[in-house]
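Below you'll find only one chain, the form predicted alone, shown as structure tokens.
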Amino acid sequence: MLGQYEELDKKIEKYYAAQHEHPWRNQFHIEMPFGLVNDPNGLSYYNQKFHIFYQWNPFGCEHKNKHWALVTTTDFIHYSKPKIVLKPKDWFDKDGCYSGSGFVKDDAIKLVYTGNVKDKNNNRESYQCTATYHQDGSVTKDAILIKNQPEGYTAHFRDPFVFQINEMFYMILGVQTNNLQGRALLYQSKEFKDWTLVGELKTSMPDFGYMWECPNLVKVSEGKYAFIFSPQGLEAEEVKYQNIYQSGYVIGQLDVTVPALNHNEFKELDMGFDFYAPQVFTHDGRTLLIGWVGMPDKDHEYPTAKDGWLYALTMPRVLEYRDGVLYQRPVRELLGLRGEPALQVKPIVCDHYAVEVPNRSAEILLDLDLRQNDEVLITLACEQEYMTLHYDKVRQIVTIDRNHMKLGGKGVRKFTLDVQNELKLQLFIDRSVIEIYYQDGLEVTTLMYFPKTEVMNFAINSASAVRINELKLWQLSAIQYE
């Protein structure tokens, strides 16, 4: 009789030997073929590969038995078929190998991750664990590494992200105080075995949430640092905080001997309603990052839970600092997805323009000059569904409407967004997913959609004739898994 690991095996090889015409499985977006997937982790290159793992319950659609899976991609468009490299089987990580970071070291990667443990009552217990990812792709787990919280701290202790400066290894961790207020907590070694404390990482930010996940630190200039993380608690805001939780960033000096982070404003990573816990890693130059297509404790909004598979991975983008910011591209890799173009308008004044997005599975770059324009409108229809994106250019203000829509999540999301003569729009048009990139990447909103039909329109109204600069549309084929 084969084992529950075997029986997986065997289901995943039966399920990409098939073909499947689901409306919302989508073409260019990291999913599952069945169970739920939630945080990147441990995103490495290493062995001529991009190393792209993740959580993953594959046994069901709800949030426990959380594995790590993994995919390997070179060009992220061909990629390996998942695979679960750690299994929440011993007494330490007994209740979910949770989510961690990834280091390439002594010609293998270590990954380090929380063990999350409970009892009977629920009380939990978290454990910082590492194992070794070794060429031949096999999988040992090495030992725990920090064993339970500090003092003063709850037990909500998790996430630990590995980074190095110089000789010294450090890890950041998500933390929760006693007090319920979200921190981080540093670690440093010298030789990736025995972690101490080195304190509470200084912010201006003392009640910003109740608990800071997925913490990660990396350097984005000389001198410069991006904190980023997720912190749970924020007070929802006109234009800002819209999410239940959010994710986002803050940039300065670092000092890691305090250790203290002198930063600018926290500025949320993506607007949209269905971004969380996102990772990145540094390869050739490039800040390379993966987001969460999804939002915890909102589980009922997504209802491909009843065919069997929950949530995606954002596409990969590249971080880019300037002027302050991050700006955030699609990796330039993904131009491979693209055919011919399907659409190419050549500037033109009018106050309606419409056209078919083919297969639902598009690229589209739009210009608009709105410097005769108060605002326009563009609306995303299937058939009696459709969403719509409104920029006012009195207020500066984005406004993305999905409550017109008939099944999944609803609501309306604001962010401030300064455009002076030129808006210029990228989407990314799957299945289920859509990602938009505003004025070159200063903005980002990533949304989950589930129409009833396969035909969508994407049409631009104003109020006064609006000159369209460029248009140009893109079918995008599938990524592979090999």
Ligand code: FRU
The other form holds:
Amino acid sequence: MLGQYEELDKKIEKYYAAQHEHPWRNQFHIEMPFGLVNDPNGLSYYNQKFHIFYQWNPFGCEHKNKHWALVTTTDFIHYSKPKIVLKPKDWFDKDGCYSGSGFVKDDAIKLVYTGNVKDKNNNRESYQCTATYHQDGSVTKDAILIKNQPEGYTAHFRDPFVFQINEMFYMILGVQTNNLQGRALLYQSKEFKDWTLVGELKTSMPDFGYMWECPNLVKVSEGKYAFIFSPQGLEAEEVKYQNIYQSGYVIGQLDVTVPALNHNEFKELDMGFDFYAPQVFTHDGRTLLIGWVGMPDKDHEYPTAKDGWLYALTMPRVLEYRDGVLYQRPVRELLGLRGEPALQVKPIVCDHYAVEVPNRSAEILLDLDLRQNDEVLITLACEQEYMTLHYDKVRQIVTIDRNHMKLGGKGVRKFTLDVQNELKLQLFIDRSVIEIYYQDGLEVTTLMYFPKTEVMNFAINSASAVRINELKLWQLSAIQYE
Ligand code: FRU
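With the form predicted alone done, generate the form predicted in complex with beta-D-fructofuranose in the same format.
Following is the full complex, with the preceding chain placed first.
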């Protein structure tokens, strides 16, 4: 009899050996052949390849059995097939090898993750563990680095992110105080072995949700660090914090000795419906980000579980620090998915313009001159179902409305966008994920949608004539698993 994991390997091989025509199977977003994928983990560049680890339950579409799996790539177009690297099989991680990070050291990747343990009354224990991903692709679990949380905090203590400053290694972790406030703790180690607590990261967010998940600390310019994290428990406002949980960042001067971050205001990384738990890493002068296309505690909003899979990862994005904020752009490698433009519209002034997207694996670049307009409405329709993107130039508010889709999550998301002259959009339309980049990446909205038909109609409508400076459409080819 084959063991559980040999069966799994066979199932993976079998999946990729066949063609899949499911209307919601994404073409250029990383997703799993089956099971539930969530947070990206351990992002690193090693052995001339980008290593993308992530949370995967390969045995079902529930949030349990969390493994770490891996795909590698050199170009973000050709990927290795998913492979399990950490199994929740030891006493210290038996209820999940939870999220964490990777650090290339001594010709290997040091993986650092949270071992989640629950007793029969559902009491939780959290162990920060390390494993080594070796040259030959084998993995050894090495040690428990931190047993349980320090005094003053609950067992919601997880998602270690390791970075280095000068010769010292640091680990930042998300945690909850005994009076239920989200915080981050900083540890340090000279040898990557004995980790000592430096302290709780001092910020000016004393009352900012009940838990901070998935912290990242990354240098974005000389003397400036971005602290990226996923706070839970923020109250929704008209143009902010509209999802059940948020992901965003603050930027400022980091003093690891206190430890303290003297920072600016929190900004969400993605104003769409389905984005959470992003992770970043730096390679060759680029800071790359990958997020989870999904949301905890909302599984019922996603209809693919009955087909055996759930969720995806975002397109890899490059972060650029400009004017106090992080701009996001898909990595330039993804230009390789484009062929010749399927459509290229000469500048035109009109109050209605519609384009057919024959195959929902497409990119649309749109530049509208809004100097003479107060508002514009963009409709993404699949026969009778549709979503709208409305821009109100007077109030400077974008509204995305998913209420007219039949299946999947519905609702409205609003955010502010300052447009003086041109509204610039770059839309990446995949089978069940859409990422929209606004004003060269100043804002992004990621969402999932589950239409019944292949063809999409993309329409621009305006009460008074609007000038379309640019409208281009490409069909995008699919990423490959080899
Ligand atoms: C965020 C998260 C992490 C945790 C992981 C478990 O989505 O809840 O805090 O480590 O998912 O899969």
